[in-house]
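The chain below stands alone and is given as structure tokens, in the form predicted alone.
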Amino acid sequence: MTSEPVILSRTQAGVRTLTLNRPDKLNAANDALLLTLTGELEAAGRDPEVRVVVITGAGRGFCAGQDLGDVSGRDMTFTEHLNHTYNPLIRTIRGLDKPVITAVNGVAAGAGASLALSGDIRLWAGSASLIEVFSNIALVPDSGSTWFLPRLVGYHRAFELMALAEKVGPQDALRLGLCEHVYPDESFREEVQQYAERLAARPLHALGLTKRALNAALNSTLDQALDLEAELQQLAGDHWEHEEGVTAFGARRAPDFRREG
């Protein structure tokens, strides 16, 4: 009997949707899920048909964090485990030169919260929630949470959320800047697809450069950001997308950024 794949992959209108597929465990992560997701993201980055990647969960949960049963009794340190699984995944998401949407359809806990925060765009369902659950088992937030969360909500609020393991619902997530939009559960997947297709119609090369600039600016001085902007602007200006955008503007028509050259 063939077991269900831990990651489901579907491509529609330039949007590659990667679905965490352990719904009976609220998509708690094991090694197979994490390594497969990283591989699927890398493949999406290489595929010229893919313009936007969506990460979401099957069933009622987005990702309930680490499947503790999967690591119980394993002869591997915490550091080794993170460097083997979660850290390469988060680096792949942030380094991908295509937009990544995290579509949070249910609970995002622990490392699942880190995954939810890692997207370039975060879309939530009405039943979604986020909880930095690490302190409940006397661990430190990992998989990028200590980097993402304080940049979104500030040090003090981030510390409180981590120290008290407080659950954040959709409206508070919107207020705090943890997501960009919240959609009703019953139309969530359709809304995510429509949003992703809108994004897929935008200039892919320019958005990849924009993502690179923003990532760098988070850890750079103003002078460094200005220098990188100038460098990347030249790369954008030399690309056919720029010519198409200018031509379309002059012709008073919508630009076609999906054509090649």
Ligand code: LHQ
Second form
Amino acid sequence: MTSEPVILSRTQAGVRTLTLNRPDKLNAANDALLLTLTGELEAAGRDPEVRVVVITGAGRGFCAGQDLGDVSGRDMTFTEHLNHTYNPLIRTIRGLDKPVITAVNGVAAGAGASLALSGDIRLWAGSASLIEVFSNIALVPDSGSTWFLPRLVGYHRAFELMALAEKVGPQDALRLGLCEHVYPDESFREEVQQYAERLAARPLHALGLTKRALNAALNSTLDQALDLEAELQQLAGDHWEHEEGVTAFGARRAPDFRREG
Ligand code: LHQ
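Could I have the structure of this protein in the form predicted in complex with this ligand, to go alongside the form predicted alone above?
Expanding to the full complex; the earlier chain stays at the top.
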């Protein structure tokens, strides 16, 4: 008997879509799902055909966090489990020098909420929601939630969301800055693909450096940010993308950042 792959992968117009595929459990994560997703992200980073990565969920959920029925992680301590699975995943997303879109199609709970927040761009369907559900089972928010959430909503709202584990819907998510756009359920997949293709037409090398600069700036002083900008601007300025952008501007045509340099 062949079992369904835990991650589905397809590539269209430079957009690699990785779909969490345990729909019966709202894509609750087991080790296989987490390790495969991390491997797929690394592979997408190396693949020149891939310009943008989309992470989404099959069925009505995005990701319900740790699969509470899966005991495969139980021969490890909680700390070992996080260091083996969730932490490398979140680090890979934030460290990838290509844009990652989290396309939140349904409920994102626990570590699934952290995953939803970890994207460079967060697109939500009308029926998406986010729950910092950890306190329901008397755990601490993990997989980056304690880092992402207070930066987005401030300490106090973050604490309240974590303490009460209340569901955040799309309109509140937009207002709080937990997502960039909300699209109707019926057209969600098409809207995500269209958005991702728009991003894929942008200058990939410059966007990778922008991602690096922003991530560093979240933890740096203004002086450090200015120094890093000056360093990275040299890398951007020396790249063919910059020449293409300037040439296109002068010629009053659209730049073609998809061509090989
Ligand atoms: C699930 C799950 C799930 C298994 C729904 N597991 N089956 C890291 C490292 C180490 C240890 C621990 O944790 C962590 C990080 C974490 O992520 S901790 C947080 C773990 N996640 C949760 O506590 C969420 C538990 N789920 C829920 O609270 C609800 O299911 C939510 C709010 C996500 C959705 O509620 P509903 O829309 O009402 O759906 P449902 O509850 O009816 O679930 C549908 C099915 O999915 C159901 O199965 P069934 O066979 O009855 O249809 C659930 O048992 C299953 N499912 N989450 N995490």
